[in-house]
Amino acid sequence: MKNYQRLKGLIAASFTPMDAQGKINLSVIDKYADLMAKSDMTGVFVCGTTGESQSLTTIERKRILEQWIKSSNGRFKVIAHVGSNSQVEAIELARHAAETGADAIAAMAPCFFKPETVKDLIDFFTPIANSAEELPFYYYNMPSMTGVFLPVATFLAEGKKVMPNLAGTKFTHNNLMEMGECLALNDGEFEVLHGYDEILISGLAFGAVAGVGSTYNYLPEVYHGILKAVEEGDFQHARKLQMKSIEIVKIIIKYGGGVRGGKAIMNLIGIDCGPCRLPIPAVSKEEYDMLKNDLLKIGFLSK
């Protein structure tokens, strides 16, 4: 892999940008981008479950993954989720990745159809992780979303072997057990990219260092604190800090999930990035206002 080095500290998963019509909005993610650098975030995970990846044309996968690398301008690194049901558009992808000058690469298991044993996982993955084979990539392991509850740890042991640039996984699972297997395979070989934001400090006492998430995106300071809080050895703060997380993800479970909810937040903080696009439904101007006093009561908006 070329210039490899190892993830620390926060990538915030980026909402995709889309206007009235759900059209995709590219002239907001300057604005976006500079957020993303005066919020130091390490990086940023483009076009994955935040970015409605399964929502958007393989066109516009590109358009998008192209204007965040342009308006990151090398101020953090850009992450490109390439899965796909289609093996091979998920190769397509990666190899734009590569040639457009992405950091990484991550993808997700088919979920229609679905692999049935990690044989299958790993066949699937070949040949796309081969198509950028100077890029480090990362197995997004999502079974909530995907179905494939495969045991990771022996992806990556067996998944090694044939993919050289495979260097762990985004584990967005809450099988805390099957994280720290993950963390201490081959004497810590793998990177173990924390996915849940709301038990951060979990991943990072298992020894995970670095995290993707959304809401990172509007949140930056408490996720900050709660990485230094945990390097200081300071649970108590860390545990007080992981609770305004909590809020926070309450009331984004409220109003539709984390896309949902949080496009809805990020259009409140001055990021316009529009509805989602069908079939999530649009947030009513109702809604926007019960979402901006929950936001109040809790302190969010008065910052």
Ligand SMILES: CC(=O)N[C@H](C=O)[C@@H](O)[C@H](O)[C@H](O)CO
Second form
Amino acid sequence: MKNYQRLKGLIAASFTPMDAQGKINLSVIDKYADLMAKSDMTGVFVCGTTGESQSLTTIERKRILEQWIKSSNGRFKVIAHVGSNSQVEAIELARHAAETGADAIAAMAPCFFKPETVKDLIDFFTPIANSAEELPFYYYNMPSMTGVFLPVATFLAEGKKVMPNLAGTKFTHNNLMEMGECLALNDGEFEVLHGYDEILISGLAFGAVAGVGSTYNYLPEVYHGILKAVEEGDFQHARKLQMKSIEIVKIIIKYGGGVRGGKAIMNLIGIDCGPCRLPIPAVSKEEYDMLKNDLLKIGFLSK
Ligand SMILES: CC(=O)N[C@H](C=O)[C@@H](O)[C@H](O)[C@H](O)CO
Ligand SMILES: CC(=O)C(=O)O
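Switching from the form predicted on its own: structure of the form predicted together with the named molecule?
Now the full complex is given, and it begins with the chain already shown.
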């Protein structure tokens, strides 16, 4: 693996822009990337959950990544999510990410036929990580979506022996005891990228220094504020800001969660991400009006 910098700061989990027919719409990514640079993002996490990776074809995922690398123009890092139920496709995506110039790769566990042991998970990931050996590899732990609850700290310790580029985990789970364990492992050998935006403060308290999140796309100042407040030891202020994030997460949950609700918010702030791909249903005109109203009420949008 090349020398690489550990990640610090905010990484936005990018939405995948689509047109009304549900085709991917790469033309929006330039403008989207400008916003990410302006919001001082350390990076973007492309084609993860928020980017609807599991609803995309392999070729679409490649085109989207290529566009992000181009549009980022070196202003922030681009992390490619390459996870798939098909190990063959994940290997192909990992190799493509390395060839295209991504800064890192990540993969979630397969979620149809699930690995039952840590060894199964390591065996699944090893050729994927090895095929982009020059890039850091992060295990994307997200039991709520994958149904895979294998112990992450054990995976990191054991996996490192066969995946020298295993850099850490993107931890989207609320088992903070386990997260703490991952951070403490071998005196902080592994990076832990905090996943749940609504509890960022807790991950930071455990010592995480970077997060990957969908709401960072449209609420960057709140999360920059939380990072800064925690760094300065001002937990009272950090808690106040975290409640702002919770206000918005409660709203997106009302509209179907981080992907459906979040994409609708992107559309409202002028980054035309379009609808989600089925089976996530389109947001109706009435729902947009209601959402706008809810956002006005918390002062997120102004008239
Ligand atoms: C499952 C999922 O999408 N998790 C995202 C990233 O880890 C989060 O950013 C959430 O969207 C966010 O915390 C809202 O629940
Ligand atoms: C949030 C996140 O990491 C994802 O969308 O994959």
